[in-house]
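As structure tokens, one chain now follows by itself in the form predicted alone.
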Amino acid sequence: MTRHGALWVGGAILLAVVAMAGLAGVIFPEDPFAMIDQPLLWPGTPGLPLGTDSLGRDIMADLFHGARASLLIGLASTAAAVGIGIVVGALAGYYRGLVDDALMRLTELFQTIPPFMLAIVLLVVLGTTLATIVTAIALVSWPAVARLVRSEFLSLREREFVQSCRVIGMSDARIILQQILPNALAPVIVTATVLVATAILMEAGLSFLGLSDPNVMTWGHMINMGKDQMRQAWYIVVIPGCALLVTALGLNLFGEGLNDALNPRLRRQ
């Protein structure tokens, strides 16, 4: 329990955030963009524990609905990035040679451009819808997964059990999917937790610049809407900012705990 404390603490934080997202429509069934009271009511107002923003919207309702959208963006973009990274990394690491060179040059091409700047360019070109935001974040996140999977495949492809599969005539697809990939997934799973946190923070940064879907309530959108009232109503920015901080912390702790649990060398200690 003590050795995996980070896993338990991170898991508890993530469970709370998931509960917020799941209960958002139950506790706050109204439209999160609806004006329900006077603008700029401070936290502690009766019936409004977290107050209202500059448009008179319930900040607590926005926070719960924002958890749903931010988690959706983080999970969807990470799933897409991991999928692309596994395909590229597996093919490069297994076949090596020209295939490896071509795919790694493609990976390096994406890595030469700062991810946040590339995401901005993609959103300016494609538009700011929920789908394009997920696509943009996924396209700037997959190279790290590809390099990790490639290194795992380069190490595992020469193992005895893989050589035995080749001897008995097993196809490359079966060797990749059934033999090597399951043994390479542990570090990918750990990396995916970090990518979810990175994706959520990246979406918040993009939203702060106004590159968000105006019809979807996210924590980044809340910060963007409150940045002009920082002097007289700082809580509008601080509350979703703290939610982002705690969620990112929970994901990183959970990833660290997973690494301790899945790493065989640490398990034996």
The other form holds:
Amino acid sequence: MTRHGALWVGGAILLAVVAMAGLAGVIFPEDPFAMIDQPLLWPGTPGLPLGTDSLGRDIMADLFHGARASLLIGLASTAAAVGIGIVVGALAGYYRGLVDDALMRLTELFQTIPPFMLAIVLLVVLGTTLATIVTAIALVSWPAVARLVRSEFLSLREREFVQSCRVIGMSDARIILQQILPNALAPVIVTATVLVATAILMEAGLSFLGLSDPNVMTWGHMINMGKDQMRQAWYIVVIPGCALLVTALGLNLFGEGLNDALNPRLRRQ
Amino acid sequence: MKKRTKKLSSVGSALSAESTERAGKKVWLLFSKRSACFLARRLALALLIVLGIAVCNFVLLHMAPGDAADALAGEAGAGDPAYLAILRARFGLDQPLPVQLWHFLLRLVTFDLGYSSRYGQSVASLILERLPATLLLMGTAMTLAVIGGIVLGVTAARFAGRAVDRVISLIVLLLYGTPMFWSGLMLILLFSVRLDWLPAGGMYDMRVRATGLAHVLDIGQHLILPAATQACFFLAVYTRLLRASMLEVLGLDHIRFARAKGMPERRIAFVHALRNALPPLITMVGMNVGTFLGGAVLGETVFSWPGIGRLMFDAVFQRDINLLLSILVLSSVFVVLANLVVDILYVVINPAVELR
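Next up, the form predicted together with the partner chain in place of the form predicted alone?
Next comes the full complex, and the chain you just saw is listed first.
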């Protein structure tokens, strides 16, 4: 697959998932938790292309609504993580010294608890709603962004264009926001795409353990519900898993393609 | 720690003899005065971090709604306030929070992890009982992943851009995007539900109670699926990482020299290039070993593997704060130790790196 191919294939997959999420409320306006037919109907049953689960819910509808939850949680938590990471990393890398030390110790503290464990504990403390799940995932994912932004700032702050800004008396805030940040964004964007994939997989893992918002249909929850019927009805587990796999694959491909497009220097490999 | 890497000036076969000798010296140096200082400082810092984590976790967990008394009383079906008060007094939950924190830290320092409210057993004995299972799973999965990652990563780098490389890249992409718990379920579906070759969960057969060699074989059989599940994900990460770092090393002078000497390609790749390409892999493996306990929650749940991850998950739902806190502190100790081992391994593998 050529490098541009990765970007296109990844983009197409993402577009499809976004379409699923956007159309979920239009095609399946009814409650995804509602029982609509007999339980455990196999895919291909007339009117039910993907069948029903053990509680007689339409798997197709659940899949569409799950796309919405996955994308929402993935994007929102990544946006929050990138926000925190940029603030912490920029301050640490730009001011160095004591600020850097303090912020990096904080980052290390967060990195010393296994992320998935920390997310579980946070959800136990905060309770499981859509907002707390986003918060928990954001709180365990920002350290990577902070480190990346910091290293970019450390090298960029010594460059001549930044020094000349300082000479003409530009304020720190303007140098950070207008001069350095735009130059540091490319790798952050690439990392963010991969983070969305990680966040979606983490959310799926959490809902598989039962830590999901009880009012929101997610792919992880579908897998959790189906795992006890694997002997008779394996499709309940296979379908949402494939959706997760394809979505994560699309995001990773997109990130890889973006990386090559944004860093032409690396293209020789 | 800062690393200072000297550019390797001499090349060829003399280099490997020299570097082995230097590596030997460096290993010995680990016990010298200067490195003793380094180790002491790192250990002190590590201790501080673990202490910080312990306090943070303590405060965090006590903000959680409901405590062990609620959970126990809920299970017994009794919401009687007097009973709850007795339970709280027994676990020390009636004391003010700072006092509880102080007691917790005192116990931690003396390695007395307290009593699990749920299992009615000391936390230390519970953890020691479950730890071997997790370590066995981790050791097997990591070994598989590292060996597989090295073979696939080096092969992909040697044939970069060719068909083999593309097939490997595709496999890596697929494994990388698969949620670990789901691939575990799929392996169960295939190998135990459909084919009935391997057990679907647990660590040994409860019905047979085998002993001796049969017992070992029994555990091995139960180990295959969970270990393969965890290994697959890490395998993808390592292959990807090693391919990139091998590609960089393969362009260096000493490789060109070895090639000019007529050394076989496979030997160049696995002996001369691999050694220089290893540091990023070591860092990553160290990180993954450190955070393995976290990921183990999912893997052990899927396969009902009786390890620490499963124990932690039960502790969460039973509000067994003592047990949960101990596991959290234990897992940060894991992370800190893994980081330290990585730093030391750097010196062993690359004599040009200095401990500071």
